[in-house]
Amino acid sequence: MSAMVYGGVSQTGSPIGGAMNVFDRNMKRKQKQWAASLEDPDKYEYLKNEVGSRVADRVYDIARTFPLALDVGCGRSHIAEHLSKVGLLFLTDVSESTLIFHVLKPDGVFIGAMVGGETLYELRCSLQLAEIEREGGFSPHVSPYTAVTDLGNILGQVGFNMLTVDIDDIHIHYPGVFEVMSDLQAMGESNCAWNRKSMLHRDTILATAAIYKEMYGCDDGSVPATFEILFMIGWKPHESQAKPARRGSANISFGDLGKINQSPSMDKPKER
């Protein structure tokens, strides 16, 4: 799951190079397609609708006005909806082939949010605690998500500069674990790592709702999913943004910052 906006975006884009094979896109493209394909598919849209609505709260914190903008990869226009500051806003998919610092112009900037790496965190301690009893050991059935250390060094290896990157966790209480797998896979939003394990078992599913409502049920008798929401924003170089000192340039010590608060001596001097 990703919601990505881009201002100030150029005409042309590069290719990426190779990377880490972790998802069956084949089967992710067809996870989507079901999902699409429900008679209310809105009806599993709130998250995605909730995100988008604090990435464009992200756009509105930035002191300008962008006359272009690039919606991407954000299904059902989860952001677009949200915007007015952006003079033209198109709504694409990009592919693999496209790298998205190339398509900004310089100072452009990219913001952008997907899951962090303790979503679901209570479905997969669950999961993985009933697979060990029921069945002497686990497999991965969410899919891996980025952990936050991770993203500052990816945009600054991309060349992003002026990095920003926060947490918001989303809350969501269900009435059991069924209903949480159900909207995830409703979502399109269900495990396609390529070492997924193809089939749960009954008895673990039902030790996995046992143990989730009793690990972290609450009073009212629903269960909490977490959703962990990684918002990220990096500018492309320009030379007319801020840059950092001269390494050694610094007119004052890191020791003597203790003393700029301290009242000046009232002391008279001494006469000679």
Contents of the next structure:
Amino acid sequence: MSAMVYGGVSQTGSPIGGAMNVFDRNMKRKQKQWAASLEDPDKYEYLKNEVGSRVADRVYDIARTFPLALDVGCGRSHIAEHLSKVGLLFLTDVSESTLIFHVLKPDGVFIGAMVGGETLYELRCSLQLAEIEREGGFSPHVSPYTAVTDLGNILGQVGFNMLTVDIDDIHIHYPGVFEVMSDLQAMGESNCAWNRKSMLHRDTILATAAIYKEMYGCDDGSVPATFEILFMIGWKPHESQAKPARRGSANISFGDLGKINQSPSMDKPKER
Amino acid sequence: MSGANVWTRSRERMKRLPELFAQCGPEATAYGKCVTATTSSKEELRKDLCIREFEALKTCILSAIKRNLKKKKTQ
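To complete the pair, please output the form predicted in complex with its partner chain; the form predicted alone was given just before.
Now the full complex is given, and it begins with the chain already shown.
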């Protein structure tokens, strides 16, 4: 997924310079390369394509054309496919997020997408219950997420202005938990956090399948998997940008909100 | 990685699981219900709480494997 920050951003919101080493980047590179070497890698790209087109939507929403754009972590150029209002587009590997800020021109914009906390909660819950019942304890199998609130803090600390973060939920239905896990693997999204367990017992997988189906199964026999995508937009500061107004400079009170409909200068509402 | 090794064999076995799992619907549901019942009741989920249901599920899977093997032999 584009602009997916793997290790450059601290999970706890502490200064970017002291980033925690959460992920085994070498392992992630190997996983991605394995996924790319599969027979039909395009088969598994549906999620990235969808997110890519939603990021491109947000580019279009901005009422400007951009002579130059940089796609960080572009994968198979899921975003570029949908863009035409950008003059030149460079596609690169994932890099640190602070670099993104420095590379931007003033009044430049950063549009990013990453997975949020609700992603794969069905899988997480089923795995957890299965592991408790089968093994007596559980360990994290899904990598830690960035909270929406942290995201705002991180982008603000780096120096971005006029931040917006919004959330899209994508629900994808699979025949069963085995397909969820093998698709995730084929997308190159297997767990690579240092705290991951190296084995998942067959019994536990079987138990997970039964629990997943019972807890979340749909009438047609399929099971859903949720991907919560956080979209973030941040602007590099520039004088032309709106700044928060000075404290005490308000000349309209919130109490006047109720009078909006009664404004005499408004036209009569048209008949629908 | 080239050649047959423990990972390719294990992956082959995993690929057959969905089909076997589909043949054991009732057992899977029984186990699933046993575990999910703890999320709403006061009883806490602990190890082997639903071992009977799980063993039934596992037995069903193993006999499904044997059935498939027999089918292959007679084909």
